[in-house]
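Below, in structure tokens: the form predicted on its own, a single chain.
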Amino acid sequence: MPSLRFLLAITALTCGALASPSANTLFPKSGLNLAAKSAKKLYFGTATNSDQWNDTTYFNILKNNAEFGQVTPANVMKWFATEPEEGVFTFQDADIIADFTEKTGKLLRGHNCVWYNQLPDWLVNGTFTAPELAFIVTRHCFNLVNHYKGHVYSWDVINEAFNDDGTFRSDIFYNVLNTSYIPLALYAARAADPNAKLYINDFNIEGTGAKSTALKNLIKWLKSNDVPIDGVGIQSHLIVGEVPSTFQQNMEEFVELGVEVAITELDIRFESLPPTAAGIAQQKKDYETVIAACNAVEKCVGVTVWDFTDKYSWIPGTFPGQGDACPWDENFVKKPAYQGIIDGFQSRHQ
């Protein structure tokens, strides 16, 4: 016998009634992680912080697997949270968020093993011999994927190592072990989770440019020497009306070498607030550029923004006076943006 509920949706549309609200909550909503499913990706989710979930109307947002199939803890996984001590490591806080994962079905995108920021004093103030951080490097990157074995979809192993010309980063990893440093945390972590996706993850290079050749020139002598590499996380920290004119060309390179990719760390900020209706539109069509992109590209397997309420997004405390980056505003409405990545997801591949 068909349900009341089913009766109810049937009188629903013979009456013509959809545009009512009460018929409105008859059919199930769309929702930015099922727009991804529809298009055939494997996620889309959010970075988070868990110590926002005490904000009710934040928590219902995120629990909401049509919104958001994966998260990425976005402080508790780093380095000072993890092992703050040396070899005393304390994984409270970041297992809070992967309790969650698993009781709400969602992907757990695990961030990070090696950056040079967020490091513990007794690491930055160390004096190191090479086998002595190379041990210690490899010791962290193992127990920490070790303790998430199973449970994490992909992991960033190597965060933000080149500056924008290309060029390797100066900091306590490279200026002791030179690059080694890479393919020991790569080893530590397949060890250690053999299953899980090993990527490296950076920020400008989502178009084509120098640093994104010197990340490409990277990944081949990684695959030529047999270390172990998975992904590409573009991180997508981009400026309103500046999204790259070769965002999806760069994707297909990527993966030409024979690794996934994902958008990680989507958000898309105005330099000047508040923003002009022009500039909404226009963000707007930045999120579906962006999302289109990767859309078109079979092995990007996966988008995250960077917090998706403007409330907790981390713009206005690095760069003060911008902002507005995410598809939820500060009081949690959907802004334009928010369909823009719908849109994204329902574009045609060019």
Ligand code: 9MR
The other form holds:
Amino acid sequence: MPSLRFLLAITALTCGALASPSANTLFPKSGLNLAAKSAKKLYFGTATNSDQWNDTTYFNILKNNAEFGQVTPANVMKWFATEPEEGVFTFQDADIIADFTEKTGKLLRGHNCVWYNQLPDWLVNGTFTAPELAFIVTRHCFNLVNHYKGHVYSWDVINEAFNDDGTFRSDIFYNVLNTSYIPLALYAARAADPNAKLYINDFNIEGTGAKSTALKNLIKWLKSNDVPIDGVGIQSHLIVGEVPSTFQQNMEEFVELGVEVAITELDIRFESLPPTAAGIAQQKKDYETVIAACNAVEKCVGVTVWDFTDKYSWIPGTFPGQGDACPWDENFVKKPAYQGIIDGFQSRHQ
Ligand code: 9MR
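Form predicted in complex with the named molecule structure, per the form predicted on its own context:
What follows is the entire complex, opening with the chain shown before.
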């Protein structure tokens, strides 16, 4: 027979757990990631920066696996942070996020290996021959992906390689190596972690058009030359009322080429603030439309928002006067957009 003291202790512990604020995270009933999983997706996730984690309201939502089953580091895996001096690799800041995903059981998307932006000064200001830069690209991608081998679900190996008209962006990589930097980076990433899905990620490829066509042609070219490529990241930095009508068709066209797709940086912003009631309703509908499109395409594996609260959104810093793009407002109140996401995952396939 258990003693009375033992029973009282167990009762106190149980009641304590149920009464504590963490009870919801222990026994979650609903959430964006749960909705995604119910729709047979791998994850619903968010971008984050660890310097936001002192904000306990933020952190409690972030760590809740019912809401987020995947995390993308918004900045700390980028070149400036991981190879600040030539050949010197620093992973401390990115490790904080990788360790968090290990402890919480969330998937990790690596972002990114090669991008024209947020590069270290030594690379931007350097003068390199083609063989030198080819070595630099290979070494960077190999070391970065290798450091997280076995811990990353998918890598944005190439980020934003195109202009909106479908021509290749002339950046430091293209100007010296032409398009050869793309297979170089992909081969290096594959060699470093054969199990990570390798993605090309871009914006303004949400609907059909010149830029999407250019990326489809690149995927075809990579496939026909046996260059490893597993996925296309459709960033989806959208504007309220302007979700492309070809969103789903466009995803299907990518999938037909033999790759998976993911919505990797979703937010839907207002171009002027504050939003009207009609605007807020439209934003809910837009979130639903985007998620429903992913829901309808089996090989759309998951959705990531580019942070979940307006408090930490990148948008006002880049587009002054615009924003309110996230599913939680700056006071961590869920907006109708949140329900739009749930509704999208519950939508029937067309
Ligand atoms: O969220 C990132 C922000 O903190 C940086 O200042 C910015 C620099 O350009 O990059 C943001 O993330 C971008 C991502 O890496 C690539 N796609 C566009 C995102 C928003 O700018």
